[in-house]
Amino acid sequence: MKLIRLAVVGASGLVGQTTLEVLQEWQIPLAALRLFASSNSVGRDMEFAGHRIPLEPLDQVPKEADAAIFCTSREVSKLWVPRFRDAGITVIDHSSQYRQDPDVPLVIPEINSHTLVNHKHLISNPNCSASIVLLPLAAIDRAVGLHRIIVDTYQSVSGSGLDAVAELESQLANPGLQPQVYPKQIAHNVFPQVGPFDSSGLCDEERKVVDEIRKILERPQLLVYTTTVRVPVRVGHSAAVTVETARATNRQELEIALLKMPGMVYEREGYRTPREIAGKQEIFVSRLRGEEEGTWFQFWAVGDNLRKGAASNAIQILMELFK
């Protein structure tokens, strides 16, 4: 792999911190590393590979960088990503700003790395909940085709950032505290809303799951129905998935397809929980069940939303670009 001059924008947030952890764990060869953060964090240092690296304000595009990973809000990406692209810096963006742009690849490398060929200095990283289900869905689609998908996600608070994790911990200690980050109390509770609702009744996360599954599988007319649920879990998104296959099949054929899929672990017995997979790279799939010979099947999937759902998927993209 080539040496990379890398910038991480939003380095002090949960995804930014996880990005630095994965860069070190995977020993990504870096010629230089610069870290950018909001004004609240500027002036602090972060440790990386035995060194202290200062957090810089994002007030201009760095002159010497090959790539940048944006772990920022949609608003920050909208403002700064075009400036980085104009400077010839290849951007991997975690925000939703460019995911549905037809000229911007939306990439999970195990599924659609071929779309990186014409990236035009910008690649979008998928939504964390869509990422959890897409590997098993891609395996099934390749084997027998998909006609219809029903996805119910159970999403941890770390998907909303550090403030949401703090809110959960505060409410667990003091259940009377009023919510600030979420519309309802999250401690000892669940609610079927991740983001604001649109005119059709879908919340923002549900729209993302539908659109991103279709784009990554390259199936724009695929029938996808979803309910996204916020749960009082710190790290790890889960999903209960029901699929209608394009042709009749059986559990054995689907198991073979799932076992062959890179980036995930299929388990015939038992199941994993978010607590058990936090910090792991793979997506864990289990509880495959359905008709003995037919088209309707169900499974359970769980993955670390900060890893495969965000940071490590972006670094996989980086590895593909600079291999």
Ligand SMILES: NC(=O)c1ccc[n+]([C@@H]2O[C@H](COP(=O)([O-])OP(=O)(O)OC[C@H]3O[C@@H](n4cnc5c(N)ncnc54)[C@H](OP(=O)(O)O)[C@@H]3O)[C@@H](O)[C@H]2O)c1
The other form holds:
Amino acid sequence: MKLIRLAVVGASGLVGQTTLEVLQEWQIPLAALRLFASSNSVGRDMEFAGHRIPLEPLDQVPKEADAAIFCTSREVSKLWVPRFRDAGITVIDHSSQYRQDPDVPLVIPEINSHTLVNHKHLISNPNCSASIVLLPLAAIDRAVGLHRIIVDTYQSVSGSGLDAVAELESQLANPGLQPQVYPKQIAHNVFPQVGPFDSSGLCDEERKVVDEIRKILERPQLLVYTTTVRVPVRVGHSAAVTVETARATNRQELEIALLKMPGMVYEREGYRTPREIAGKQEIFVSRLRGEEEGTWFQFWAVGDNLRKGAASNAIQILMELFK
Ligand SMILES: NC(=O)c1ccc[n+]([C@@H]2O[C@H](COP(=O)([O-])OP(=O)(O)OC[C@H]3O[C@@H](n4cnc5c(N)ncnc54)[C@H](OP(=O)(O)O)[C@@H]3O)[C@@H](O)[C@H]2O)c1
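And the form predicted in complex with the named molecule, for comparison with the form predicted on its own?
Time for the whole complex; same chain goes first.
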């Protein structure tokens, strides 16, 4: 792999911190590393490979960088990603700002790294819930075709960033505290809303799951139904998935497809929970069940939203780009 001069924007947030962990664990060859955050973080630094690296305010585009990973909100990405691209820096963006732009590849490397070929210095990293279910869905789609998908998610608070984790922890210590980040109390509770609702009744996350599954599988007409639920878990998103396949099949044929899919672990016995997979790179799939010979099947999928759902998927993309 080539030596990269890398900028991480939003390095102090949850995805940014996990990005720094994965860069070190995977020993990505870096010629330089610059870290950016908001002006609130000026004066702070972060540890990387035994060095302290200052957090710089994002007030200009770094002169010498090959690539940047944006771990920031839509608003920050909207303002700053075009400026980085104009300076010839290849950007991998974690926000949803560019994911549905037809000129921007939305990539899970095990599924659609071929779409990187024509990138125009910008690649979007998918939403963390879509990422958790897409590897098994792609495996089934390749083997027998998908006709219809029903996805119900159970999403951890780290999916909403540092402030949401703090809100869960402070409500667990003091259940009377009023919510600031979420629409309802999250401690000892669940609610079927991840982001604001649109006029059709879908919340923001449900719209992203539908649109991103269709874009990554290159199946714009695929029938996708989803309910996204926030749960009081710190790290790890889970999903109960029901699929209707395009042709009749059986559990054995689907198991072979799932076992062959890179990036995921299919388990015939037992099941995993978010607590058991936090910090792991793979998606874990279990409880495959359905008709003896037919078209309806169900499974359970769980993965670390900060790893495969965000940081490590983006670093896989970086590795593809600079190999
Ligand atoms: N969390 C997940 O599981 C996950 C998964 C997939 C995608 N994403 C997406 O990834 C992005 C980051 O999420 P997160 O969970 O890491 O959020 P977070 O913990 O709230 O971190 C946000 C980061 O953005 C920085 N920031 C805020 N305003 C800025 C500005 N004006 N200029 C430069 N940096 C600024 C913050 O810096 P300060 O510390 O200085 O405020 C912080 O480093 C979001 O778009 C999110 O939707 C998140």
